[in-house]
Amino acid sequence: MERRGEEGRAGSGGEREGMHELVIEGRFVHPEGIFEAEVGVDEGRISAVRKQGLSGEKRVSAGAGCLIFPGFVDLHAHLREDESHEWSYKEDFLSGAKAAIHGGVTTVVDMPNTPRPATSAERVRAKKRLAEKARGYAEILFCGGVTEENLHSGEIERMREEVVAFKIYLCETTGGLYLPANALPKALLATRGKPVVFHCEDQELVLRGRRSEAATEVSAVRSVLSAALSLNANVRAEMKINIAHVSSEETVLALRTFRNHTDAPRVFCEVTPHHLFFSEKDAARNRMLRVNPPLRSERSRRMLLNALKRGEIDFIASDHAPHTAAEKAEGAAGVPNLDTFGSFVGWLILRGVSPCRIASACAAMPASFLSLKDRGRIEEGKRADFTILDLKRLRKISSEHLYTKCGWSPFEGCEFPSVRHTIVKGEVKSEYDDVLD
């Protein structure tokens, strides 16, 4: 594994400080490198980063085989609960927050497409009230949906203070959240200053029967990029765009070309665990693997993995979609990923993805994209959120050891590294397969 010096990150050795509430020691991972240190925690914040010499009322020692990351930030999950409670049997905020902690995720962003979609400030506030029961586990933040109706009503402006990002669906989904491509310029103007996440499937191509699965994604991505470039430079400078769940080789190539455009706004992209691990051959054998966008060829899967290694893909996001096994048997699209998020990340490291890329894709970059300045890096003053992976202790994924209400995993039977601890604001919330009350 890559190792670099501690200069500029950890203080000089030998110095002693007062007693901290918690001291964590081991190998810490930044996007820039890996360093051995001790980190002091007080009142939920990182209060000291030193090579050695810190004293604490409690101590967590991450030994050989362990790596300590900033708490993982999952910017794309479907936690299913709203005031209707129509889908709470699949997942609610408490079960979702516990599943996140189990998977090493300390911050999770809930998507808007529930039976009462989050398309107004009041509906987002209602979700926040429901999420209070999950306080003390993973922090839940919210994405607001953009529709033609709330674009015209001015509701987008009222939602700004309630959400960390907006979500635009270019293909029909639950709650009528589809936004036609011709409304994109207006939507980008209305949401500017807030990050925007795009579900990119081209509605017209879907209605025509998908002349090719990849074509629907690439066509929608190009519509987004074209709309962004149609706006003036001052507006583009305020924009942050994320292309959700990139799945095809063609999309990565289109984004690579666009990013070379001198006037391009900031465009990011994410990849899911299932698109990195499974291919269309797996989906043909197992109907539980039906997802949108669909699994692609083995060539595309390998290309996505290599693009992640090179830094062309910015985020790893769960796209956690908890449907029951019975619903999957009837064709529901999506898979649950929160319980296994950290373990899958450990698998990526064993397959050659740099731990520093993981620190970027799972913590620093998503926190920066969402303007969460208090987390994402291991530095004094930041929230004391940590994800500790044990790369030497493998766990066999089993439905018997999951916290999601839907009760199953696409990775059933796989052996992945373990999440040793998830720590939120200086409190140890999990120990291997157990979430602690």
Ligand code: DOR
Contents of the next structure:
Amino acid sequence: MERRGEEGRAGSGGEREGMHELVIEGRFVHPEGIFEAEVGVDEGRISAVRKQGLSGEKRVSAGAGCLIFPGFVDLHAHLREDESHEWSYKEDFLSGAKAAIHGGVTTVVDMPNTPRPATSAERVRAKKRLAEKARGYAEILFCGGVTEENLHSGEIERMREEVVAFKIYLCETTGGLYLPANALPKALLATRGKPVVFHCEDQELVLRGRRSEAATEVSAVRSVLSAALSLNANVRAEMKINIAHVSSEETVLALRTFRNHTDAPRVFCEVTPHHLFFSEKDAARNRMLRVNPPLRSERSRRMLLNALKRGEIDFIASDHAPHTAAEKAEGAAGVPNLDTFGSFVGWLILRGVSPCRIASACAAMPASFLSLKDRGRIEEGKRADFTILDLKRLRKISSEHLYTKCGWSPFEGCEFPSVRHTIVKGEVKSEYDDVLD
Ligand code: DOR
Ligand code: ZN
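Since we've got the form predicted on its own here, give me the form predicted together with this ligand too.
Whole complex next, starting from this chain.
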């Protein structure tokens, strides 16, 4: 039962036995189990994990109804800011990082599709400079876009140091990034060793007006998988592929088959809150729910939820895609999801997704996919990032309590559990709906 506590005891030296800067106590959730413990924090890191008996200058007690997770790592968000500032009215790094904290997200990966897309090392560095102002809130990491141009020029190689992952759009998206499927083998070669995230919708089928069909997604997934299999075993061994925002039953089935293939590289997949919660019927009634890939049948939605419960889906990612209400009325695709992320996860737990699965899909697995060895688990030496959910305090999601600049939520009016605290490097950064300065 107390395995983690025992490990903590074994791993810590006598010099650490004094007063900790912070002690957190309560039920800690690991992918392997839930353990009642006390965790000591010093200089932004976890310095002790014990059953009890730690003293601290400050104490956070997460009582009945609360669960303490490793800080959530969101693999997929559109924070909209770049040097042009053209889209900063929808979101910027500071408002996005605060929305993340509000939603229990302590690490967030920004997507490349902005007016000056992150398709060169210098563009990514420019985004990093702009993101400095969000320091102390959620940590922002960057994903680089793959295009025929940067593949051809060799810029991809220079981007490696600046990004945690590459993104490939197999159809045009907001902002226009797109890589034709016939460039996939070259792209997989050029990016190997780095995680690559795929937006899977088949451009040709989309152009023929078939976006609403699941076949559009399955066809693009198949292109990725067959390009991967066409490369030699050494290359495949180095690949790390993530299929973003899986939306349909058919895709889950295709991935299941592929994973049984003996020569297959490891293919991961992510699911979004909106594809787990809404179906095409909701989208037909409410144009604010327009997203790419589109919402699917109720059967697909249930299948995704069950696949998540079974561990067939590796990550929950927000795909936070803020657009103003006016832009939504004109057909912009995407919904904001950061402010409500932790509350939505609380809803998943109430619907039978095990907290351990959440610790895996929202922290341990995304951190490991990105090779962020300093986070994702509650262990001595890791960053003291935590997300504390209060499953007993239900609240109605309201646009009055959002940090995203776009000012609305697809979950308006839904009654979800609360994020009690988000803790970043040992600092308590939120208390319920208040993000603390
Ligand atoms: O719904 C979407 N919104 N899908 C995408 O692929 C892009 C995103 C956005 O950036 O708005
Ligand atoms: Zn996206």
